[in-house]
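Presented below, as C-alpha cells, is a lone chain in the form predicted on its own.
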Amino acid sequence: MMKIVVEKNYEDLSKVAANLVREEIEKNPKLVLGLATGSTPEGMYKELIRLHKEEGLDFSKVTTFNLDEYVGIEEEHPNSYHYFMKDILFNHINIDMNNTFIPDGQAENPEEYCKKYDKLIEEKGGIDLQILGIGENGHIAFNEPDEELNVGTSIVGLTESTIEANSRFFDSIDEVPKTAITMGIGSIMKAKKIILLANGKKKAPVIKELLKAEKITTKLPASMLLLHHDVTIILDEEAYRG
C-alpha cells in the first residue's frame, strides 16, 4: 500500500518525516533504522537532532544501516557517506556508534563483504523502517535504471546523470567515484516500513512517473516500491506538482 503525503515546503516535509521516525522509535526503542544520504534527508536529520536535544528523543538503543557508500573513498574523506552521517546526524545524538553500520567502500573482498552486510541486517532482525530518497532517473539507493537489478547488496556502476548530480559535492566531476556499494532492491524491499522523500521541481517528473506507474520496470527502479505493503511517500508541493 502506498500512502502519499504532500507538504507545503521542504521544512514541513522534513518535520513530518522526522515525526514519523520519532513515532517508530518511541514504539520500539530498539528500532533498526535504514538511512539515506544526499541533500533530501538533511532537513529530517536536523529535525531529529532537535527532537533529541529539546524533547529527549532517545537513540541509545537504535541500530542504523545505511543504504550505500562510494567505492574507493576513505571513511574520513569529506565526501564519504561515513563522514556525512557523522557530520549531519550521529555526532549530534546519543546513538551508540557500535550500532551504526555503513557499507565499507574499501572492503578487500567486495563480493564477500556485500553478502556479510545483508547477513548482518538479518542478524539484527531486519530493517524496521527504511528512509529513501529518489534520483531524478528513478534510482533508489544506487540501484540505477538497467536491464537487470541486483537483489542483494552489491557493487554497481553509476550512471552519467547520477555522477553529474553528485558532482555538486565535489571540486570537479572527475573526482566523483564511478562505482558504489549499495543495498539491492531485495534488501530494501525486506524493510517492514519504507518512507520515501522527494522535494523540489527537479524531482517532479520522476515522481509523476512513479505515481502514475501501473507496471514495475527495472528502467524505473523506484517502481519496485509498488509491490511493498507499507510505503509512505512524503513530497513538497514542488515535487508533487512541478
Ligand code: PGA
Second form
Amino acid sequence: MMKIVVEKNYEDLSKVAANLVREEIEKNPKLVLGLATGSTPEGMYKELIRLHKEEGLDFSKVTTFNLDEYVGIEEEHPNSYHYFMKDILFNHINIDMNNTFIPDGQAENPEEYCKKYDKLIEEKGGIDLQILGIGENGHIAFNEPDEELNVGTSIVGLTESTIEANSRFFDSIDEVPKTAITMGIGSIMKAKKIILLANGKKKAPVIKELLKAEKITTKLPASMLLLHHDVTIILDEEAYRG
Ligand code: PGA
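Having seen the form predicted on its own, the form predicted together with the named molecule:
Let us now look at the entire complex, which starts with that chain.
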C-alpha cells in the first residue's frame, strides 16, 4: 500500500521524514536502517543530527545499509558515497561505524561481493526501514529503467540521464563514473517499511507517472513499489503539483 504525504516545502518534508525515522529508532533501538544518498535526504539527515544533538536521539545500536556506491572512485574521494555519508550524517551522530555498511565500489571480486552484501543484510535481520529517493527517470537506488531489473545487489551501468543529473556534483560530466554497485529491486523490496522522498519541480513528472501507475513496469523501476505492503511517499508541493 502506498501512503502519500504532501508537505508544504522541503523543510517540512525533511522534518516529517526524520520524525518517522526517530519513531522507528525509539520503538527499536537496534533498528536496521537503509540509507540513500543524493540531495533529497540531506535535509532529513540534518534534522536527524539535530534530534541527536538536541533531543538525545540515540544511534549507538542502529545498523545502516546504504543503497549504492560508484564503481571506480576511492572511498576517500569527496564524491564517493562513503565520503558523503560520513560528511552529512555519520560524523555528527553517535553511530558505531562498525555498524554502517556501504557497498564497496572497489571490491576485487564484484560478483561475489554483491552476493555477500545481500547476505549480510539478511544476517543482520533484514532492513526494517528503507529510505529512498527517486531519479527523474524513475530509478530507485541505481536500478535504471531497462528491459530487466536486477533482483539482488549488482554492478550496473548508469544511464545518460543519471550521469547528467549527477554531474552537478563533479567538476565535469566526464568525471562521473559510468558504473555503480547498487542494491537490487529485490533487496529493496525485502525492507519491512519504505519511505520514498521527492522534492522540487524536476521530480513532478516522474511522481505524476508513479502516482497514476496501475501496472508495474521495469521502464519505471519505482513502480515496483506498488507491490510493497508498506510504502510512504513524502513529497513537497512542488514535486506533487509541479
Ligand atoms: P537526488 O537523487 O536526491 O540527488 O535528486 C535521487 C536519485 O537519483 O535517486
